[in-house]
Amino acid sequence: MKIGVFDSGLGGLIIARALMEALPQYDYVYYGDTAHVPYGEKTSGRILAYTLDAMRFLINEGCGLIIIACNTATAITLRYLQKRFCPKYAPHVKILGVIIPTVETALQTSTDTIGVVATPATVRSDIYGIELRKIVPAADVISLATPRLVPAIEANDFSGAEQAIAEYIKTFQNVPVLILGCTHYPIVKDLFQKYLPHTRIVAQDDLMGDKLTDYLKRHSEIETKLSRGNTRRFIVSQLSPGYTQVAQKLFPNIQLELF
């Protein structure tokens, strides 16, 4: 079995980094859905679609634990696909997300107020507080929508990124904790780092490596079953020059195909 590697952009291109530094041994597919991104601005019901071709697509190449890297795709669809699509369509497979490692990353040094920087769609789904309250009843979460940081670093345009990094942290100065809740941020976490310099900045890519270790520590059943030849493969739905500009930055010799 392959580790499959879903995102509807360029974010999960640097978490897919992240786990391949943390755990090269094994066989890796990633698969963008470029050709709909952004997923933070669309229903829930387009983003369940569009998450079930891409879950088929993996499982179709080999892939038996699945890492899906949107936080907007976690948010709405993991719980569905653990649920109900697994144990029909592929009860092999595994698929985790991420808005759990980051909540218990988050909590590692603040349980009082906490932010959330995150698309439209996962700010709707209210996803974090839900999650955070279950752990911390009485914290008090943030969470604001950034719709203009998405289409920014896809475009490759790390100016207007800042521009808009610079208007939203506004909202965060006395923040503690500011969770970075989309995989395209931690692209611009140092950004948010220099407007918010007494803030602990928790982006996902500081952090997947280390819980994927550990999840495969903690299921033998599933580390056995994964195959180790160290390949990687990079498919995406839709090319764009800013997307490979990103990408040769995150990995140079890196060979997109199209899907």
Contents of the next structure:
Amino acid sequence: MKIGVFDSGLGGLIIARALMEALPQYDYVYYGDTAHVPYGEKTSGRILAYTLDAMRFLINEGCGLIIIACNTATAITLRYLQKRFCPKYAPHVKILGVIIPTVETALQTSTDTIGVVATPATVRSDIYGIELRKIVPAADVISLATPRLVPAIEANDFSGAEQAIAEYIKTFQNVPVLILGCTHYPIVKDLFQKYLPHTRIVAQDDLMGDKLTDYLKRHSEIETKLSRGNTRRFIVSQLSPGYTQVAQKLFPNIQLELF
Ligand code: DGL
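Structure of the form predicted in complex with D-glutamic acid, given the form predicted on its own:
Now the full complex is given, and it begins with the chain already shown.
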């Protein structure tokens, strides 16, 4: 079986690249729902419907381990997928998200005050607060929706992204650790670090490779079933020359397929 990586769009390619660099031997299928991005501004019902379609698609493509790289989709759907969808419709499939690994990493730096920037839907769900407080009940979690960043990054507008970050970070002065809780934000992690030089910036592309490696070491019943053909497919629900350009920044020889 293959490893599926799902995101609402192309931002998750940065997470996919980190996984492929850490564990190159496996077969990967990336699916980006570019027809419906951004998820971060949508209702929970819409996000669930789109994510379910994506799971069915990846399972049909032969994926037995699926990583939801999208924080918004993880926040809204992971519990349902793990507790209801998989047991009933896909008992051989394991679906993992990005939030628990990120929470574990952030808590290595601070267990007092933890900052989170994410999409409006992720912040509305309070998933980071819920998961952080499960481990450290007294943790002070400061979450801020940062909706100007995804459009700026998608438009390659890094001065717009920097202006937005300069505003947003005012909420996080003296916070020791800041979680970048969105697939797109690793691309601007240096800007966050520039404005918060004394804060540990937790970016998911830095941690997901190690976290998946560790997970597979602990779960040999899954690892031994993964196929090792070193293949990669990148599939999107809407294709445009702009999407190909964005994708080529991360994977220079990428061929995007349309589903
Ligand atoms: N992939 C989304 C996330 O990580 C960001 C883009 C979107 O809003 O769809 O939350």
